[in-house]
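Just the one chain here, laid out as structure tokens, in the form predicted on its own.
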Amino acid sequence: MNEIKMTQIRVEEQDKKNRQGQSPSFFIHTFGCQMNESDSEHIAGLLISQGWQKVELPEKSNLAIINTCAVRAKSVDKFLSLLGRLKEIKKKRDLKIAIVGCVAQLEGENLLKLRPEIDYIFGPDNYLEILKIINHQAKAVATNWSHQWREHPLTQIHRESQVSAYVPVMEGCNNFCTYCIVPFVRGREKYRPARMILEEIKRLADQGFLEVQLLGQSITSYHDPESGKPLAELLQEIAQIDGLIWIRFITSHPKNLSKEIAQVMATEKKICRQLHLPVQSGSNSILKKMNRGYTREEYLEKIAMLRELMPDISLSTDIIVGFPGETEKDFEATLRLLEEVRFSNIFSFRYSPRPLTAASRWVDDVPFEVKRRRLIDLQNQQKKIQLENNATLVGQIMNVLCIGRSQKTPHLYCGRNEAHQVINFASPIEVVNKMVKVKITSFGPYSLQGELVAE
């Protein structure tokens, strides 16, 4: 990997602003997963702690940061589109551009050469160096790896929510699925000590947070690097912390989902009866090509175990269509899996080759139009399933954590239930950042509608 490369040139414009007493401002936009969102909260916290001001428009910033995702080609395309916009802004005013995250790690110094409008590049292991570099360097690339967990200062996190907090517990992945770029841009698995996780969550509970979401690219493989305790024991300890109402964890790998984890979920009421369990395909031949480490039958056994312990558990998944070699028979096996499991939600994608992965060296032999048609068919079938699932929820009263106003209908409030479904509901009183009871009155395929139930 590239070493940190820096030019020893002070950023005179920034120093001048600081001397004049003006607060420098930054804009940050995040692509990708919850881990990227958490990283952006840490970056923002570090800058704010040193007097920077966060703004919502890049046109009003001195520093524009793009936190990038390399998992799918579409995310990279979106990043490049935003970078083009920032380039135009930079032509008109003084603006520094920083690229962070997975694309930064993947491309490194090469990206700086190809796009001279970029000033700084930071890989996921280099966020703590942002302040040092942007205050003293005109151009810099920082993409060196750390093989141990590097703790961010816990007091310097600018959380987007006042009631639900992301808590990273591990990073990286050792699975090397043949389509997945994560091991190459996030590195191998490294685990955060349990004592640090518990300290942070206790602090969050004391601050009034009601929900924590534990993060890791393959979280079911977590073990405490100091004591060796597995995820199931960590979950049990977190569940004893006063003040918390909900605990979630993401993303689980089916092959590492143990019965012990499922039993803790079933016995500890604070742990949500909700699980994201990516299957990727319903075909054994495709699962083998993907190097997923389980068969269709083994995946379904895990689902049966979960539902035996928690009949009301809500399950979501990821699915890729058009993987190299996928036949119509393979795709039909995936459609049958949807009907058998009846997920509450799915995240579905057309396969796109990613650099460095094993599958990128294979012939991408499924035509684009076939991928497109399969994705539409898959999504239409899942839409039907979700409508049927959601119809059964009308009349139920459920706990909802309100996170704000509905974007499409601002007169309604928006929140999520224990199953992590979106609930838009009417309330005569202010309920943002509160846990409330909502009666479900109607539904669509992707959200539920309801009304506040008076306590």
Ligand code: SAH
Second form
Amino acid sequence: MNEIKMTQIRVEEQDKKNRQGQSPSFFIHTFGCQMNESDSEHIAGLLISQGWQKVELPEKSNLAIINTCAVRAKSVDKFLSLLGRLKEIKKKRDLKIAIVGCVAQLEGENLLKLRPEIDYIFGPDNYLEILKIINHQAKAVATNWSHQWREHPLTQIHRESQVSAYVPVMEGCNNFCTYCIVPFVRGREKYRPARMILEEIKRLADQGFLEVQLLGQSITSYHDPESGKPLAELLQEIAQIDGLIWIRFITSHPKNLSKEIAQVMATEKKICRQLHLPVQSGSNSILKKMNRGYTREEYLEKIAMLRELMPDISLSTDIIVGFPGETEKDFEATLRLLEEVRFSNIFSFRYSPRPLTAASRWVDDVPFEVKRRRLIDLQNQQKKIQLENNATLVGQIMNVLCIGRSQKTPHLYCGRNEAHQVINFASPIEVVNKMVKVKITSFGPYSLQGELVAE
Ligand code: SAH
Ligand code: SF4
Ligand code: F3S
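Given the form predicted on its own above, produce the structure of the same protein in the form predicted in complex with this ligand.
In what comes next, the whole complex appears, and the chain from above leads the way.
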């Protein structure tokens, strides 16, 4: 067994040992995007390597951590509700509460003053200091920006999956879409050196990981801070690493999704033919007000370029309804765009004004009822498209990376195909964490069903 495998086993063994002994325990809950999920894996890894054990219930922990998201008012409400639960636990027993992530960065010390039950506040650039602070201080706030990439020790990551790994390649965002709080909570773009990214992915491949998901808030802006090479070249190099089967990257910005990136996707088999390309609106006047940096026509040209190179590519997007000034005509333009592109999946949201953003200074003039109705109309139209798309897949045999049991139907396994669609399937043998072949037998709008095909 090589040294890399040994290191990973040491992290897992450490976790087991911590559970058996009288080690202090921590609970962590994550809201928000994949970047937050990855950060939580880093935080958990740091704690475990210093003798802490991870528990699934805050009631059983000495330290409860909430990794927060500030992107919409609703995400903050969810955090406050969990904080309320932790406060009740703290009334009955000794518990330290740490708030990390984007709300922590946004509110900083204010949060500590407003909610005295909180002990620690850490922003996204301060996780490496967590151990030092919780071991030595009763209360603390750490929300300093770092202008350079801070490398996390690779041996101290507690990954939730044994086959699919998140690999951050950049952080922050320079785009300043007028509705979006991310640039204010994650700061300006910082790029991770390509040699470190490649080192981490080689280790993962050696450990038996089959899929990597490269992460960055605006990943198409990535370039190596040392050599200047762009994302397309990095992808090309990652695709040469033995052992890996699938490579994905999120989130791309339409304005700098280059032909080179599309060409690497088309030529390198390991790079999944799947792309999340947020459009936000189908109306040019709204796109302009959002400061998205492209028109509807330019977005559609990018889609055409992708489909010309990869007719079978699976595309998904994000949509906001009810942005200030959005008329019925603007909204209809978005509906038409969905009909034109026929995405495999969309994520849609009602506009929510966020502090510090440009749009928060404008009147939020689309009434809640109108936003609600537009969201329903949009989702219904998309549901119809997904049913039609999915119907064409029945009878096909596809590769599926099994990630566990289906939550709703535990007798079935659950996984994802190359297009990143959810597949629930029957199998007579145990297939968790394996890449298998599944024949699609039926479908719904949001998932496919199937059965294992013997090799
Ligand atoms: N970096 C990614 C994700 C940003 S947040 C990107 O650029 O796409 C994820 C999605 O949340 C966005 O794409 C957008 O659709 C939505 N979103 C962001 N701010 C929002 C707001 N103020 N109200 C409603 N939805 C918002
Ligand atoms: Fe937010 Fe726009 Fe940056 Fe995405 S590209 S994180 S929507 S500012
Ligand atoms: Fe939310 Fe922060 Fe991600 S605001 S979407 S957790 S970058």
